[in-house]
Structures are given as C-alpha cells and as structure tokens.
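Next comes just one chain, in structure tokens: the form predicted on its own.
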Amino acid sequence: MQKIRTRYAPSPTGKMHVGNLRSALYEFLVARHAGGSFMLRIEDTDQERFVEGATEIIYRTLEQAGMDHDEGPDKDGGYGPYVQSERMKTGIYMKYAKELIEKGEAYYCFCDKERLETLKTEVVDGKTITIYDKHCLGLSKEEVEANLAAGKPFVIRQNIPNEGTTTFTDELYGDITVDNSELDDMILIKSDGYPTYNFANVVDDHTMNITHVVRGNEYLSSSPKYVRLYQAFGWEVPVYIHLPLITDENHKKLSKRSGHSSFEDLLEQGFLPEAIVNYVALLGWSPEDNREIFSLQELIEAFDYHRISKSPAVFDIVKLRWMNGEYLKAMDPDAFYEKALPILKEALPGDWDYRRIAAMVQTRVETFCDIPEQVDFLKELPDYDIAMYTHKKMKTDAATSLEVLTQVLPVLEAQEDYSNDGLYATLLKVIEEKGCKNGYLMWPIRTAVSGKQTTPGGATELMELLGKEESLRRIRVGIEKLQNA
C-alpha cells in the first residue's frame, strides 16, 4: 500500500481561523493514524492578500497545537521548495500550464479588462464571477504567437468542454457528478505570471506525492475543475475528504466578528492550546464512544476519518469553556501557578500569597481570563446588596446575619492566629456554643469579608489572605450595612 501523505497548505494572510486549524488537525490525524507523513506547504501566490508576519503565526500555531510536521520549508523531505513563490521561480507552474496548452486542455487568453466587463456574470457561493465565453480559444496559432511576441498581457485558462459531465468521489459525500456546462474556464496562470491557488494546488499536490486532501466543503464546487486537471495530465486523483461547515451558535458561518474565530483569539481569551485542539477535533468528528476529553496522542489513535459528519458543526463557546475548565482542573498545580501568576500580579498588585490564591481558583475557573473576576474583591471590598446575606439553605437573613456578625466580631478581634486553621478552630467553638450549623455562621462572615455571592474559598480562607485588620474592617462594614437597613 502507498504511504499516506497529507499536507496543510495555508496562505499567509493573518491569524489561523478555527476552520483552518481543524483542516490542519484532521490532515495531521489522518497521516499520523496511518503512520504516514504530514507536510507543511506555504501557499503565497496571492501577493495582494499576503500579510507580513503571517508565516510566523502559522509555524507558532502548529507548534503550540502540538502538530509537528515531517516536511516543510524548515524540514526538507526531498519534495521542496515548500513555499509556492519559491517553487514558481523553478518555472514549474508555467511548464505544466504549457503542457496543457499542447494537449488542448488550456489556452492563452488576451482579453482586456474592458472586454471582460461586457461578459455575463453569475453568483457562485456568494461571489460574483465572470463567465468567460471561450473567445480566445478560437485564436489561431499564428495569432497567439503574434500576441506573445508583441508582449500583449495574457492569462492561461483551463479548457473545459461545454458538453458532458465530470464525476469525482469524496470519502464523505460519495460520487458527485456535475454538468460541464456549469464549470467556467478558470484561470491557471494570472497576468502577473503567478499561478492561481487552484492550479498551483493541483500541481503541488501531485509533484509532492500527496495522497489525501482534507479541506472545507466550500471547495466541493471547485473539485470537478481539479479532477479535470488531474485527468488532463493523466495523474492519479488523490483521496478527497471535504469537511462540514463550522457555524456559530446562531448557525451562521463563523466569522472574525465573533471574537473567537482564530486560534490566537482563543489563546488571548485564556484557553489552553490542548483544550482548543481537543474541542476542534470534535467539530465534525465523533469517536465510537461518547468520550469527549482526548490528549493529542489519544486523538491520533482514535481518529477515523470515515466518522466525520456531513452536517455543519456548531462552535459552542460554552462547551469549549467547560472543556477548558476540565483541563485546568486536571493541570499540574505548579504549571497552573506559573501560568496564573502574571494574571494574578496584574489583578492583585502588592504583597499577596499568589500560590495560595492560584490553588484556590484552579478548580473554579474555566479560562485564565476568569481569574481577575474571581479575586477582584480581595483588592477592594465591592459595594454589595445586603440581600446576599439571605440564604435559604443556610437559614440566614439580614437579622440573623447581623446577630452573627455582632457576636463574632469581639471573638475575631481577640484572635491572634489568623491562619485558616486557627480561625476555623475558633469559629467552630462558637458554632458548638450556639448549637447551629456551620453555614449559619460562616455564610454571613464570608459575605461580609468578600461582598460577593461566590468566592474561590470559604470565610476563614479569605480572612487568612486579607489579614486581621482588613477582615475586621470588612465585618464592621457589614454590621453597619445591616444596621442601616
């Protein structure tokens, strides 16, 4: 059997969109699952969309996501160059375009902008395209040579017959047949001498021995043109796997405006690379069981591309947050502390026990960006509503809370040991004396010292962090609030 070879072939046009990340991940998993090779190829033929620094983003994203490539611009595997602009300098695209012209499968087109504007247009996949009328296909060999000799600008177009059909096979969608009359004579070589994305893609995939092509199903409509190129050259068509669309929660195409459309956006929002990769793997693919948490190695072992769905996948930020939270809970405490420390220092400047605080919030946050909101009350007591003192389960209300705070204030004023254990032991004695439940006493104290409905720790843990002076001040504020009410 032929060794499986896949490629991730991004254009350096900015951040890596979630859809591109999924394509890269599935290409990686298809190759790794079968013990094949995963290649990185940079497709920079569209110079107008080129973004400075975008190539570095591609490398960085693949590295952070754990997708190590076997070949690429930085790892020559014998199929280079791996950057299209460098491949173009070898003359490879023009060579193959001229081969198609010799076979009658392509032709020179000298039509200027004015003439093209007179042709009819059609909307395909939301884009308005011009339907070329094969005008230049009728030029004689002498006319073509005269135009070339005169330096007249040209493009090279694919020659698709107006009659008959073209059929190709997709691993998920099966056999797809289209009428050739629906296919336009797409440009293969642009007027600047650069190949179009579609043409370079086919030439590169063949010459680099790519066996499986994994991409979004927006390319389904272009696939018949690719197949006709393979057939025109007499090349073997690769295995096609077209992936379902990724939509937002409103079932609309995921866009940059959503704020979580790229890998870098998600990292900036406090998500872990491993959690993002795990979640993105499940956007269109499902394992045999209902399992949801996978390491990258476990994904490699479990991944079967035949289990990819044809239905659109919904990017659910709530589900991603849950999954990221599971990763944070399972994270090594020291590793969590190292990542949380810069955030904690910014949220809580000063002399704090950051390691203790990190340990308290680790199981309570879903992303690192949740941390400031969890600890902001430590810096400054928020102005809170006394309704928070009322808790049905704890059987507390404003009146009972005032009684509790008034009773424990002198006890806490006399307390010297403000460690969590020391405070808890002292308050436990008060609880025993009152003959009440723990929550009846602890809820009002925690409310007074935090001013928040939920906190990363209990009353005595928070008091240890705040220290004696600040804890007592906040309890007095609570008493005053309740008395005024």
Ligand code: GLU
Given for the second form:
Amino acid sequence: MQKIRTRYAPSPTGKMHVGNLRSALYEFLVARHAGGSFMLRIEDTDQERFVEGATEIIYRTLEQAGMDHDEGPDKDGGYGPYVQSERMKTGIYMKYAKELIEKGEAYYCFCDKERLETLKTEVVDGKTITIYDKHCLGLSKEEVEANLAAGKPFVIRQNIPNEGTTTFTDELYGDITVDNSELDDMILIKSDGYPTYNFANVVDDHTMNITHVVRGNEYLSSSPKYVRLYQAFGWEVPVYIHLPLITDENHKKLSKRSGHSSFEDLLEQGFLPEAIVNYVALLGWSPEDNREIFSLQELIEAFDYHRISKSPAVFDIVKLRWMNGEYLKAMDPDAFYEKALPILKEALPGDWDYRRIAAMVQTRVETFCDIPEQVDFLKELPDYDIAMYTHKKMKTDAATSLEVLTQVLPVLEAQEDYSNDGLYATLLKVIEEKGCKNGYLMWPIRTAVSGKQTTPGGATELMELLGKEESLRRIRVGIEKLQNA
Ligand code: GLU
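Beyond the form predicted on its own, can we have the form predicted in complex with this ligand?
Zooming out: every chain and molecule, the one shown earlier first.
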C-alpha cells in the first residue's frame, strides 16, 4: 500500500487562527494515525498578502502544539524546495503550465484590466465573480507569439470547455458534479510570473506525492477545477477531505476579521497548548464513544477521518475553558506551581506561601488568567455587602453572624497557633460548646476574612494565610459592618 503523505500548506498571512490550526492538526493526525508522513509547505505566492514574521509564527505554533513535521523548509525530505516562491525559481510551474498549453488545456491571455472589467459579472454569495469569455483562446499561434515577443503582459488560463460536467469525490461530501459552464477559466500563472494558489497546490501536491488533502470547505467549490487539472496531466487525484465550517456562538463564520482567536491569543488568555489542541480536535470530529479528553498521542490512536462531521462546528469558549480547567486539575502540582508562580507574585506581592496558594487554586481555575481574581481578596479585603452573611442552608443571616463573630473574636485573640489545624481544633470546640452546625460558625468567619462568596479555601485555611493580625482586623471590620447595618 502507498504510504500516506499529508501536508499543511499555510499561506504566511498572519497568526494561526483556530481554523488553520484545525487543518494542520487533522493533516497531522491523518498522517500519524496511518504511520505516514506530515509535511509543511509554505504557500507564499500571493506576495500582496505576505506578512513579515508569519512564517515564524507557523513554526512556533506547530512546535508548541506538538505537531512535529517530518519534512518542510527546515527539514529536507527529498521533495524540496518546500516554499512556493523558491519552487517558482526552479521553473516548475511555468514548465507544467506550458505542458497544459501544448495539450490545449491552457492558453495565454493578454486581456488588460479595462477589458476584463467590461466582462459580464455574476454575484454569488455576495462576491462578484467574473467569468472570463475565452477571448484570447481565439488568438492564432502567430498572434500569441507576436504578443510574447513584444513583451505584452500575459497570464496563463486554464481552458475549461463550456459543455459537459466535471465530477470529483470528497471523502465526506461524496461525489460532487458541476456544469463546466459554471467553471471560470481560472488563472494559473499571474502576470508577475507567480503561479496562483489554484495551480500551485495541484502541481505541488502531485510532485510532492501527497496522498490526502485536508482543508477548509471554502475550497470545495474550486476543487472541480483542480480535478480537471489532474485529469489534464493524467495524474492521480489525491483523497480530498474538506472540513466543515467553524462558526462562533451566533452561528456566524469564524473569521480573522471578526477578531477570533489565534493559537497565540489563546495562550495569552491562559490556555494550555494541550487543551487547545484537544479542543480543536473536536471541532468537527468525534470518537465513537464521545469521549472528550485526549492527549495528542491518544488522538493519533483514535483519529479516524471517516468520523469527521459535515455539520458546522461551533467554537465555544465556555467549553474550551472547561476543558482547560480539566487539564489544570490533572497537572502535576509542581508544574502547576511553577507556571502559577509569576502570576501569583504579581497578583499578591509580598511574603506569601505561594506554594500553598497555588495548591488551593489549582482545582478552582479554568485558566491561569483566572488566578488573580481568586486571590485578590488576600491582598485587600474587598468592600462587600453584608447580604453575603445570609446563607439559607447554613441557617445564617446578619444577626446570627454578628453573634458568632462577637463570640469568636476573643477566642481568636487568645489563640497563638494560627495554623489551619490549630485554628480548626479551637473553633471545633466552640462549635461543640454551642451545639451548632459547622457552617453556622464557619460561614460568617469565612465571609468576614475574605469578603467573598467563594474562596479557594475554608475559613481556617484563609486565616492561616492572612496571619493573626490581619485575620482579627477583618473580623472586627465584619462586626462593625454588621453593627452599623
Ligand atoms: N494556502 C492555502 C491556505 O492557507 C492552503 C489550502 C490547502 O490546504 O490546500 O488556505
């Protein structure tokens, strides 16, 4: 059997957005699942869209996401060059374009802008599509040669007959048949001598022995034209897998323009690369058992591309946050501490037991960026509302809380040992003496020392962190608030 070869073929036009990341990941998984190889090809033939530094972002993202490529501009596998502008210099695209001209499958076009603008236009999906009228197909060989000799600017167009149909097969969408009359004689070589993406992707996928092409379904409608090129050359068509659309929560197409996240933005928002990769894998694919948490290795094992869905996938940040939280919970405590430390130091400058605090927040945050809001109250008691003292289940309210705080204040003033255990033992005695429920006593204390509804630890843990002086000050503030109410 032929070895599976896939490629991720980004155009270096900016950051790697979720959709790009998914294409890369699926290409990677299709290859790895089958023991094949995964190649990186840089498609930089559109010089106008080229963005400085974008290629570096691609390398960095693939590396951080753990998608190591077997071949690419930095790793020769015998199919180079792996950058289209460099491939162009070898003359490969022109050579194949001329071969098509010989076969009558392509032709020189010398039409200028003005003429093209007068051609009839069609509006499809809000975009204006000009179907070229084959004017230059009618030029005689002599006319073409004279134009070329005179240095007249030209493009090379694909020659698609006006009659008949073209059928191509997508693994997910099945057979798709289009009328040839709907297909434009697309440009293969531009007037600057560069190939278009439309031409280069076919030449490259074939000459680089690519077996499976995985890409966004925005390419679905152009694929019949690519298939015609394969047929014209007599080449085998690769397996096509066009991926479903990714939408936002409002079912609108995710786009770079709508400010949707790139891999790097998500890292900045405190997400772990592993969690992002795991989440993105599920944007259009699901395993048989609907399991959700997968390491990259587990994805490689489970990834069967036949299970990719055709229905749009919704990018749901809430779900991603949940997943990231699961990864944080499962993280080795030392590794979590190390990553959390700079954030904790910034949120809580001073002399704090950071290791302890990291352990307390590890199970409570969904991203690293949630850490500051979890611990802010330690730095400064927030100005809270006394309604917080009321808790139905604990049977507490402002009056019971005032009574409890007033009663425990002298006990806590006398207490020397401000360790969690020491404090807990002391308060437990008060609880026993009063014959009340734990919460009846602990809820108001925790509220007073934190000023918050939810905290990363219980009353005595927080008091240990705050120390005696600050704990007592906060309890006195609480008593005062309740008295003045
Ligand atoms: N250069 C194209 C892009 O970035 C690649 C599409 C494909 O995978 O064929 O969208």
